[in-house]
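We begin with a single chain expressed as structure tokens, specifically the form predicted alone.
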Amino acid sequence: MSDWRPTACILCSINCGIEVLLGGDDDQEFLKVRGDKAHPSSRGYLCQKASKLNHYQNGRDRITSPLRRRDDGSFEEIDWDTAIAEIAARLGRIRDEHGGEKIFYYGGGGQANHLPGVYAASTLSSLGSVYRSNALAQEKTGEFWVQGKMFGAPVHPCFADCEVAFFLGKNPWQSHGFPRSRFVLNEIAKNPARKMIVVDPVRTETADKADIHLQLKPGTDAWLMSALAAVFVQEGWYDAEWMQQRSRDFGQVRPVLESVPVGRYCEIAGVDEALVRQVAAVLRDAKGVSFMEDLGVQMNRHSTLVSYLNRLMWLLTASFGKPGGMNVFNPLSALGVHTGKPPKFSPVNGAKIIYGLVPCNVIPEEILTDHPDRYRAMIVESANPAHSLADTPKWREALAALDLVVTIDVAMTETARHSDYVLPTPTQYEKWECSFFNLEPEENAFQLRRPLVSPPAGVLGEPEIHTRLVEALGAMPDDLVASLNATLEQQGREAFAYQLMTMVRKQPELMNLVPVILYRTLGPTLPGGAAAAAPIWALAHFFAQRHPASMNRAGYEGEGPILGEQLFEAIMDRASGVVFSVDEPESSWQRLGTKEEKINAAIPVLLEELEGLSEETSDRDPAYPLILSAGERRDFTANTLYRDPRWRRRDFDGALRISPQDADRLGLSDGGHARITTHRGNAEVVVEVSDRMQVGHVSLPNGQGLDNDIGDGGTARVGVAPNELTSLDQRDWLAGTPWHKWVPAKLDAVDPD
């Protein structure tokens, strides 16, 4: 039996530090998992989901050889040289005949698998590919767009120090979102001087601990948040002097909020007006308020507007740039795949591209057309759009219509089954890997994870896959690589860095090839087989150039290249992670990406949408009298990295939750069966009667409905895949994010036989 090994959980964006006790055959099994007390952010904290990580590491759907689709739809194993050569040739033909912009990229990460996205930038640049997307585009891009307009910088809450915690469509007891979330929630709940406010149609576990739960009707968050903001303006409860000094154009916002009919909007939301005014008074009197929104509103009606109203509350409560409030953080690297300035709109539908990402709900529409600019090929990496995105039937149709689909992944996913080639990779515990979800404003940490176990023969790491593709496409600057290797061997890293930076300045087109260049040069010199971590060296130096004072406060000494080398060496040496940035809340003002260090309060198109709420209602289609939330997070649900349903100790089938009143009306009982029908599809579900649900609202969990390998080429599905029930056209008008939390539905009792 081996010793405990430090690594991180990969099931959500917090990536808590964990330690794993290995055992079994060749020490390949995860016998036990515990929190890593040495991790600088999580400090030993762990939720119950990470204890089942062996189901990911040793999953049944693992693939260990490159696969090529036959004409009859089955797959055959091929060798890596054949796979790389054929894929590069087919991608090259599509580029040469139709243009590289017809090659679409989906993925680039996941919750803790972010190095592939770094290397993918080199492949995409070699192909001239410019359109891409990932899961952020079905969740966060509306929020990103608003934040960019108002602050021009990334902002995050500080719940550990806040006086009031405000959760909007967010259940951190299950979905986390900040370090040590359950511990912090309990600390807030126990302290009489602190308050917790939850806005959610469901009585969640977080709502159980809250001082005030605004249990609104599904899909009415825009009316509720408008009423809350309007109370501040109409009562004169905001700091007018602070607003004048710290924001721009609030004069455009004030008259819109002054005209909001608070009582009527509270009635539309189904929340007592007196309770809304009580919440406003609590926020008014607080010294520091931390706000967090999540998928409950970001995948719902008026999602971008709600993100805007949330941020207006930051201004009205003067919660930005102060302890326990909302502050700018410094990530080691920006998330996403970047190969230059992205297009502004998608080529066929003209959908707005935010953060370089095409809205997920328009991608099939961009394929299923005879438009000359349609996408013709797709590279999918560490992602599963055929299961995880809206309207699964339409996604299957779109994948079949492409000239080429290449999936790079660990398992035989639903998307892989519709691909022309499937390239198998190590799991996240068989390679050097990291997460760029470094979001903390005050003490920000980064962990470079070491491999815990050896990968099986036949798989290839993503850095090697992308480097081989770049070489097969003839895009690798071989002479430069040879020269850099000679410099590195003869003169060391400093001269190597100078030569590389000089060449990139002279030839800016080399910038996107830097990851694969570093992999072939610096990579082999790194200890422990850490070649994949070579781009982290460049990121460490870039960060040191931009934020030396933050690094000095974190304990690094000196300036310039010395700081960058110190940070990189610390990252390489400290397996449990390292604090790389320490900042004071007041520094947030200097980090705003706006004019005059002021927050832009007015977004005209969203103020127009806000004014239009007065003419809109939340009436439901009588043919679909229920509202389905598709993808609720529960104790035993997780992202689809857990493909094996045996990890779930409870709620194995992923029951549909329904209120007792609706269950009585429909003749349903706990454990019974029903058929749920939406505009897009239908499915048979197991019923759970729950007093957490309000009348007219039902929910299905996330992570269900995967096609699990049962041997001999057969598959079995457990639970309902929520996106068999969702549609592409139900989406936010601006960001294109889907309305997964507001799906009109009907329910009928069925005989399970």
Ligand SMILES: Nc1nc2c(c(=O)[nH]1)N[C@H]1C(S)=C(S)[C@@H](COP(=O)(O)OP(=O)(O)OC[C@H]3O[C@@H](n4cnc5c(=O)[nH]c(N)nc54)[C@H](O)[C@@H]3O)O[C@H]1N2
Second form
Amino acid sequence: MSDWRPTACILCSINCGIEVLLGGDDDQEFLKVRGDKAHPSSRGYLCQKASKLNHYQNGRDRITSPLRRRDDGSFEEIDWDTAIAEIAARLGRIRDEHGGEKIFYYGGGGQANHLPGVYAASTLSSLGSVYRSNALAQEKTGEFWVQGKMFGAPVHPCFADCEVAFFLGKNPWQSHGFPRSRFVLNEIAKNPARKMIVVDPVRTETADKADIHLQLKPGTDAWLMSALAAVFVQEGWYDAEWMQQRSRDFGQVRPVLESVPVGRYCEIAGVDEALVRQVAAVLRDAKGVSFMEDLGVQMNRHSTLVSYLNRLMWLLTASFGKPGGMNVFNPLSALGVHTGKPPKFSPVNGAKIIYGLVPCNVIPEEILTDHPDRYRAMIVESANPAHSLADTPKWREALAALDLVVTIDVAMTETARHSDYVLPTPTQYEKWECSFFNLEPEENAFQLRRPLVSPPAGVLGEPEIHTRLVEALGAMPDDLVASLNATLEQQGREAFAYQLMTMVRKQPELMNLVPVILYRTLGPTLPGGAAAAAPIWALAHFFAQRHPASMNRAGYEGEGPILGEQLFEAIMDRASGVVFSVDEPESSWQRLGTKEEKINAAIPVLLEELEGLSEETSDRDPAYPLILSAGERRDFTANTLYRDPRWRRRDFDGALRISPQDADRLGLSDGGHARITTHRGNAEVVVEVSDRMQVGHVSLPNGQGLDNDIGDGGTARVGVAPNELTSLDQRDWLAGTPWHKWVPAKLDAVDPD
Ligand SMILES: Nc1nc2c(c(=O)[nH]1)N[C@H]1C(S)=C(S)[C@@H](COP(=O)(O)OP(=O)(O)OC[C@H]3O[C@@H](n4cnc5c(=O)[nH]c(N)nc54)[C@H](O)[C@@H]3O)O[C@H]1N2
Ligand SMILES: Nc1nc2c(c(=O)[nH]1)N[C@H]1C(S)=C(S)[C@@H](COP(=O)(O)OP(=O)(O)OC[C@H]3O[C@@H](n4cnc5c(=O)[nH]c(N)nc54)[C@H](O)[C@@H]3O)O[C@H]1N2
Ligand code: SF4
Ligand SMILES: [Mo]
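Write the structure block of the form predicted in complex with the ligand for the protein whose form predicted alone appears above.
To see the whole picture, the full complex is given below, headed by that same chain.
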């Protein structure tokens, strides 16, 4: 019997530290999972989903050999040398004939594996590829854009310390989003001096714990949030002096909020005006409010405007830069793939590129066209766009239209099935991995995870895949690598660092190759086969250069390179994770990216959108009287990381939830079947009648309807794949993020036969 081994849960962005007891043949099974008390932020906490992690580690549809698609659509196994050589040659040809910018990259990491994105930067710059995207561009880019304009720095709430918690389109009881969520929610609910406010059309588990639940009509947050902000301005409830000292251009915002008809907007949102005023009063009286918005508003109408209104509430309640409020955090590394300055607009549609990412809904449109700048090839890594992005049928068409699709994954996914090559990798428990979801303002922690289980023969880690691709493309600077290796061996890391830095300064184009260079130089010298962690050494040094005081507060002594080495050593030594940055909330002001430590209150284009709201404008098609929220977090959803539906002890079919009144009207009963139809598609669903739902609103879970392999090329599907029902054109005008929570639909009973 083996020991309990520390690692992390990989199912959501919280990445709770866990300990795993291995067993079974060759210790390959996860027998038991428990919370790791030594993990700095989760401190022993976990939720029920983590106990099922064997469904990921020993999951369905695993692939263990590189695959190449034959003309008839079936796949044949090939060896790695053939796979790398053919892929490099085909990508090289596309680059030479059409330009490297026609090669699109999607993915780079999931909920807990962010090293692939680091290494992909080397492959992409070797190819001259500049357009990319990932799941952030179907949820967070609107928020990032507003955040950049107003604060110029990353900001996060602190629910552990707040007096009032405000959740906007967010159900943390199920989805988490901050450490130890259920524990913290229970603490707030129990304490009469603290308050919780939830804005959600559904009476969620979080709403059950709330002091006030604003149960608005789906898709009306823009009206509700402008009414809430307007109360502050119209009643003079905000601190005008604070606003004057701490922000710029609030004078442009005030008149717009002054003219908001509060009563009428509450009516449009379907919420009692008195309740909205009561919420405003709770917020006015609070010493510190922590706010969190999520998919309920980010995948909905006016999403970028709502992200802005949410942040105006941080100003109106003076909640920025104070304990229990909204504060700046220091990330160890920015999320995603970064290869210098990204283009501003996408090549075919001219869509705004935010955070370097093309809006997900735009990508198929930029493939299915004869425009000369269309994308010709795609590399997909650790993502499943043919299931997770709007309009799955269009995605299948788009993938088929490309000259080349390469997918790098652990499993035969819906996307892999439409690829020309599929490259199998070890699972996250079979290799060194880490997550850059380190978002805590006060005490920020990072964990480098060690492998627990040996990988099957036939798979290769992403760092090795990218390094081999760079080498096959002839882009590896072999002489430099040899010289760096000699320096490292003869003179040690300090001289090595100096030589590498000098080279990059002289030849800035080498910057993007640093990950693969480090992998081939520092990598092999790291203990325990941790070569993949080599870029973390560089990140530790960059961090130490930028934030020495934050590191000193976290217990690292000294300054300069010593600090960077100390951090890297601590990361390598402490398997349960390390705190790398400790900061006072008040120092958030000095860390703003804006001028003169002031927040920019005015975003003119969004103020225009706000002024244009006036009446409920959507001309709803009466043939589609219901609003479907396509993709809801529940007890038994975990994106597509668990591919075997049998992990779900309840809600096996991923039922459509509907209010008792609507069910009655349509003649539907609990457990019965119905057909849901949207403008895009239709699907048969199992019905769950639930008094959590309001009239006119139905919901389906996320991540269901996967196509499991049943042998001989056949597949079986359980549950509804939500994006068979969603459309590309239903998206935010500014950020391009989809309206998955607001899909007009109709429902008809079907006879079970
Ligand atoms: N159990 C579980 N947890 C997860 C995941 C998972 O798959 N399963 N996935 C993770 C990921 S990738 C993410 S991004 C997060 C997402 O986390 P959340 O955003 O919290 O998850 P959702 O359930 O998709 O949506 C949140 C809420 O939005 C509400 N909503 C629907 N329409 C509206 C509306 O018009 N207005 C408002 N205000 N609310 C509305 C829904 O009723 C729902 O309660 O969860 C993470 N955690
Ligand atoms: N309609 C609708 N659609 C949605 C949502 C919704 O609410 N409604 N939610 C959206 C949200 S918020 C998100 S974040 C996305 C998530 O969708 P995606 O970004 O596509 O990600 P996941 O479903 O998490 O799948 C990640 C992939 O990584 C693979 N994988 C796991 N471990 C490894 C590894 O170590 N290496 C490699 N290379 N691959 C690995 C898994 O097999 C899986 O195929 O879905 C989105 N789609
Ligand atoms: S909150 Fe649950 S799903 Fe998220 S990382 Fe922790 S144990 Fe895993
Ligand atoms: Mo997400």
